[in-house]
Structure formats: C-alpha cells, structure tokens
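Consider the single chain below, provided in structure tokens and representing the form predicted on its own.
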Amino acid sequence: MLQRSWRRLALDAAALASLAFILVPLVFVSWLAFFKQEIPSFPPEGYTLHWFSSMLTQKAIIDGFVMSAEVGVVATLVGLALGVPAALGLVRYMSWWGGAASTLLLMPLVVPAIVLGTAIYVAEVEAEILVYGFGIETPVIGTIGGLIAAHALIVLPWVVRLVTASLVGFDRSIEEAAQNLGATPMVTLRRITLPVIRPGVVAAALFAFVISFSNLELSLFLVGAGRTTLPIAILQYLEWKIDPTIAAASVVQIAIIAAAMLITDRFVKLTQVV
C-alpha cells in the first residue's frame, strides 16, 4: 500500500509539473499585457489597459483578426458539410473499408503541421500548373479559396471525431419509429437525427473554428501577398518590435479560444474525443 501511495504521489507530481509547464507561458503573456512600461522588465512599474487600445490602432493586427475570423467561419462550414455525412457513414454503414476510411479522415492529425503545410503548398502549385496547362488562367496559390481549402482539411478530422462521439450513443429505434410512421430517410435525418446530435455538431463547429483561427503553419505557406492572418500578424510584429501590444493581442486570442473550448466542453466532453 505504501509503494502504491508513492507511485500515485509521483504520478500526481508529474501531472502537476506538466500542467505548470504548459500554463506558465500563458500566465506570463497575460501578465505582460497589463505592464505599464513599453519595454518589458521585471518587476513591472505599474499596470494599465493602454495596450489593448493600442492594439486596435495596429492595422495589420485588425486585418489579420478579420481574415482569421472569415477563413475560420468558412472552413468550419465546409468541414461540417463534409464531416457530418462522413461521421454518419462511418457509424451507420461500417464495413470492411470503415477502418481504412476512418484512418484516412484522421490522417491530418498524425502528419506534422509543417509537413502538411509543405505538402498542401506543393499540391496547389501542381494544381495551378495543371489548370494553366488546359488554358485556364485561374490562380490557386495565394488565394482565399486555397487557404480555406487547406483549413477545411485540418478541421475535418475534429468534426468527424466530435460528431462520431455523439452518434455512438444514439438510439436508432427512434429513427425506426419515425420511418414506421411514414417518415422518409431525409425527413428522419432532418427532424430526428440532426436535432439529437445537435450538441456534437455545435461542439464540432466551435472546435473547428478554434483550430482554423489559431493555425499558423498552413497560413505561412498559403497566405497571399498583402494578406495576413492573426497568428502571422503577431509573428511579423515580433520581428520588429517587442512591447505589451502584442501580448494584449495574444490575450484576446487566448480568451476567444478558451471561451470556445469551454462552450465545446459544455456540449461534448473533450475527454471523450481528445
């Protein structure tokens, strides 16, 4: 019993150390956003909210925030349009190819982000060459469409996982009862299935938006000239200047992501899918 107690204590200590290692940078960034002095130093000379108003005067940050939000919303809608039917197919019509299809859909989670960004960039370059080969002058690289397509690819696995988690405990006898009363498959899907799994769909939408909104690696490869997302705007600002303005922008981003995660966990427990 004593040996087991020591093992439990060691495990708790390791978990606490890991949690502190993850949270300490967030704590320091959030603390820095309220420093009074322009050049960060310890101890702080005082505290102010000035840097949050200063953030609003930075056009690159505001434009990056708007673009990240727009791309995130559209990529989320595309991910839902593809992911919800995919999850229904995997759960309802599982066959010999179901495992391979599930692995393929989750592949973007396994591949390192920088490798995935490089692969998508090369694929879009080749697609543009192919399009030009047919005499169609349609750019692919650096367009909003190409960026949205890449973001939709990385949010798709999370949509499939969250919706699948809602479908696993679904009682299909409700659907059968509706169809016995004369409902068509589409009516059953629209009036029975989707309302029941709505929490999973909402959670998938929120999580997908967070993944797209905070993505840096893909955007670095695919963003066009004169355009920028919020993570890229923050990175570019740090190349030339270090002051609490960028910490304030990071705090806003952290707050948005944290709120979305809390709402997502309210609908579907993240421990079931992460």
The other form holds:
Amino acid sequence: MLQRSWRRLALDAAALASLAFILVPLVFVSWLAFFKQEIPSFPPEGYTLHWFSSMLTQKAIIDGFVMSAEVGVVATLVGLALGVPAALGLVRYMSWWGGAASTLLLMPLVVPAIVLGTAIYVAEVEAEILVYGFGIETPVIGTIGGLIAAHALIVLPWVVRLVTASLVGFDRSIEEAAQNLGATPMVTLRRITLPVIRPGVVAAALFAFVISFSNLELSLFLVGAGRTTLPIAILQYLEWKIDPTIAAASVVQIAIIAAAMLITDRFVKLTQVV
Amino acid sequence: MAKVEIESLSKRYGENFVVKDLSIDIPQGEFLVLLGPSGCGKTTTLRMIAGFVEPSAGRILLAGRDVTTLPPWKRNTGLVFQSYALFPHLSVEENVAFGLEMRKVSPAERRAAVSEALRLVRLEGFGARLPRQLSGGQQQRVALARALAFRPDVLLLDEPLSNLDAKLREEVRVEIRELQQKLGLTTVMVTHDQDEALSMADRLVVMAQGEARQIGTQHDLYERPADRFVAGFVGRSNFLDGGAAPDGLFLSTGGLRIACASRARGKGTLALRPEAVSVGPEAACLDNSFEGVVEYISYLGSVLDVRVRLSPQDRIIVQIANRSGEVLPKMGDTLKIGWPATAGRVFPEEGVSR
Ligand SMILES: Nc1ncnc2c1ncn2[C@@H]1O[C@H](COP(=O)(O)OP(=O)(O)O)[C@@H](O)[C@H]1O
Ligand SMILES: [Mg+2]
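Please could you give me the other form, the form predicted together with the partner chain, since above is the form predicted on its own?
Expanding to the full complex; the earlier chain stays at the top.
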C-alpha cells in the first residue's frame, strides 16, 4: 500500500518536472518580452511594451511573418487536397495493404527534420537539373513553390492521421441512404461524407498550419535570398543582436500556435491522435 | 408505386449461394414479407432490389423497367435501414427533403411534400430538430418519412422494428401497415420475427439458406406448409420421426401406429399443430387416440403448454385452455390425447425429395 502511494508520488513528480521543463522556457521568453532593459538580465529594471512596437518596425520579422502565413495557408490547402482523399481511400478501400500504406505516410514524422530538409534540397536540385535537360530553365530551389511543396510534405501525415481518426466509427449506411435517395457518389461525398467529418478536417487544417508555421529546419535549406519565414527571421536577428524584440516576436508566434491548438482540440481531442 | 418482378435472382459469394434462384412477382400495392432465420439471405435480397448488391444471376424489374444493372441512385426505391441511417448533420426536414432535392423538385413542392410526409408519420412540429434530439421511435418514423416523401416505386424495410422496444413495436407495426394500405405502397419487408411477419403481410416468402421454401398467404403457410422447415418456422408444430407405410399409416420410431391422410412414402416426419390435439374423454373417439404421461407443464396464463410422453421416443406438446372450474393436469398424470387423421402432415426426410 505504502509502496503504491510512493510510486504514485514519484510518477506525479516526474510528470510535474516534465511539464515545468517544457513550460519554463515559454514562461521566461514571454516574461523577457516585457523587460525594460535592452540586454536581458535579472532582475528586470521595469516593464514596457516597447519591444512589441520595435518588432513592428523590423522589416525582416514582418516579412517573415507574412511569408510564414502564406506558406502555411497554401501548404495546408495542398495537404488537405491530398490528405483527405488519401485518408478516405486508406480507411475504405485498402483492406490489407492500407496498414502498410498509412505507416509509409507517417515516414516524414520519423525522419529527423534536418535530414528531411537536406533530402528535399537535393531532390529539388535534381528536379532543376532534370527540367533543364528538357530545355526549360526554371528555378526550384529558393522559390516559394519549392518551399510550399516541402511544407505540404510534412503536413500531409498529420492531415491523414487526423482525418483517419475522424472516420473511425463513421456509419457508412448514411452514404448508402443518400444514394438510395438519388445522390451520386460525388454528391454523397459533398453533401454527406465531408460535412459529417468536418470537425476532423478543420482540426487537420489548423494542426497542419501550426506544423508549417513553426517549421525551421526544413525551411533553412529551401528559402530564397531575402525571403525568409518567421522562424528563420528570428534566428537571423539573433545572430547580430540580443534584445527583447525577439522575445516579443516569439510571444506573438506562441500565441498564434496556442490559439490554433486550442481550437483544434475543440474539434478533435489531440491526445487521441498524436 | 408499381409492381416488382424478381426473376431467378441469385447471389453467390465464391462457391456459396446466399440467395438462390428466387422468383417472385409482387403486384402493385402488395405488402410482401421475407421471413426467415438470420443469415438466410433476406437482407442480401433487399439490397439487390435497392442496387447495393450486384446479383450473380437473374433480373429485377421495377414498374416494368429492368433495373438489374442500374446503380442505386437511378432506381427509385425507398429503403428504410435497420439502423435508420439518418443524416446526423441535417434537420428532420432536410433529411426528409433529400430525396426530393435530388430529383430537382421545386422548393415550393418540396416543402409541401415534406410536411405531408411528416404529417403521415405524425411528426408535425419536429421538422427543425436534429436526429439526435429524437427518440428511437421518432427516428424510425423520420426514416420512414424520408423513404416515402419522394414517392418511390417500392418501399423496402429491413427489420424496421428490431431496434424498438416491445411495446412500441406493436404500435409501429399497425402504423406502418395502415400507412402502406392508405398510400397503396408496394412494400417488401424483411424480418426474422414470425409474429411481425404474420401480422403485417399480404403475402410471405419463407426463406432458408438462400432459397424460398414457400410463397403464400398466412393461411397457405399455416394450413399447407410446403416442408418440415416451414411447418416448424411458421407457427408451432410437434414432430414425430418415423416412416410412412403405404396404407395411410405412419409408424413412429417409438412404435406408435398413427393414421394420417398423407400419401408420402419412406422415412419422414409427421407434423402436428398443438391446437389440433384434443385432450380428455373426447380424444377417445378420434382416428388417433393415445395415452401418455405428463412430463412438463408451462403455465402461460390463458393456456397451458403440456408436454406428454407417448413412448420413450415420442413426445407431443398440447395446449389446454385455462378455464375456471376445470381440473388442470399435473406432472406425472396420465392423459388421454387424440387427433383426426387429417391433422397430421407427413414430410419426407429433408434432402431426399421435396
Ligand atoms: N459480402 C459478403 N461476402 C460473403 N458473404 C456474405 C457477404 N454478405 C453477406 N454474406 C453472407 O450471406 C448470408 C446472408 O446474409 P444476409 O442477407 O445479411 O442474411 P439475413 O439478412 O437473412 O440475416 C450470411 O451468411 C452472410 O454471412
Ligand atoms: Mg438481415
């Protein structure tokens, strides 16, 4: 009995420590964003909102923010366009190799992002050479198209997972009912299937956006000169200056991601899919 | 509404026939019930009519039109699913309107047809609700209204009452039947419940192992069952094993000599309805008269089921009315029972010939 409660206590302590480990940096960064002095040091000399307005004057950060948002939105749309049909197909038509296929679709999750970045970089170089061989001179590396393609790749597994989860327990007899009432398969998909799994699709979209928006490693290889995403803009700023402006930018980024996660969680319990 | 013709319909999965050579003509306005134990191919038959299962052989005609190769959405059948299959994200009204919308009926006509259908199933005022805000019985009626609203050629019901509780089931039986008669709907219903089947049908198909064993009215099935299976499945029968002798006699394995009106030969089974058996002094003057020992009594209220042992191998259940003032038999009593020769039907052994 005693031993049981000791174990329990140890488990709680470990969970608490892990949580602190995750949260402490977030708390410090957020705190730092309001410090008065330019060189971060403790204790703070006072508090100010100055760094937030200073952030707004940093062109690189604003541009990075816009770029990240653009890439995130388009990569999410591409991820949905590919991932929703993939999930429907995997759940429904691929009885025995569906398992293998969905494992394969999760590959981008297990490959370290930096390795994936290198691989995509090499692939894009090869693609450039290939099309050049056909007499077409078109850049791939450093273009927004190339970046979006790479981001679509990393959001795809998440889209498939979340949509697949929302299809578990889907009653297929309602699709038959629609067809019995005169709906073709396309109309059935549009009027019945998609609306019913919409929470899963919305969750997938929000989550995909978060994954893309916060990605650093992949983008590092693929952004063009002068056109960077927010995480890279932050990194570059840090190379020559340490002041709370960067903390302010991070607070904005954290807030956006947290909001997206909270909304997602309302549609699909993230703990069940991640 | 229209007639339905089913011609030599079969469905085979691999080597296994799930439906075998089924032919039925269903005239306009008939309520036909497919009755049989679970797994005998009833749902498969219904789904072939609706177009969700492709037949291995045979044809299906709706209103004279061959629909065998048409997909479900081009068939104009109204199917009520066992699970109701209501669209969870659409209101009751939108559910009922769906079939009309697919047929491009104008909004004004659609509204009229929807409220008419909801009135028929007594759900006026529920149009704005979502399916999950309704009870099981109400959901079932929405499913029915949805299948009726667009005037299908045939209404198809797959065990429509199986998810309702016993009391509601009896009510809904009557409701569906009245509605069907009022609208003159050609209807095919599937059930494994013989009470349900007998109380609702104009005509029944008794199915076993994918085959129609007998097609007929309640009276046909009960009074002239085609085989031992039908005799046991529709109503109750006592079965005595033995063999038929040429002179209108049946010799049971237990050694009873039973007079019967059958001309069957060889090994077989004698079937006898419990209510055809008389008990007491009047039994003595019937064609067959035996004495037996009461082995078991179940008290059912208005009647008693009494199991009587006539020989070590022959037992018969008889029904005794529970009238006041009469002495009821007790376990171990000796009882006189008898029945006329015409009451027993002899069926040759299954699989030998039918
Ligand atoms: N897709 C299928 N593949 C193989 N066997 C099937 C399939 N669908 C149904 N069956 C078999 O067909 C038989 C009849 O099924 P069904 O028509 O649902 O019976 P019922 O409705 O009379 O209970 C069952 O034994 C079932 O296992
Ligand atoms: Mg069935």
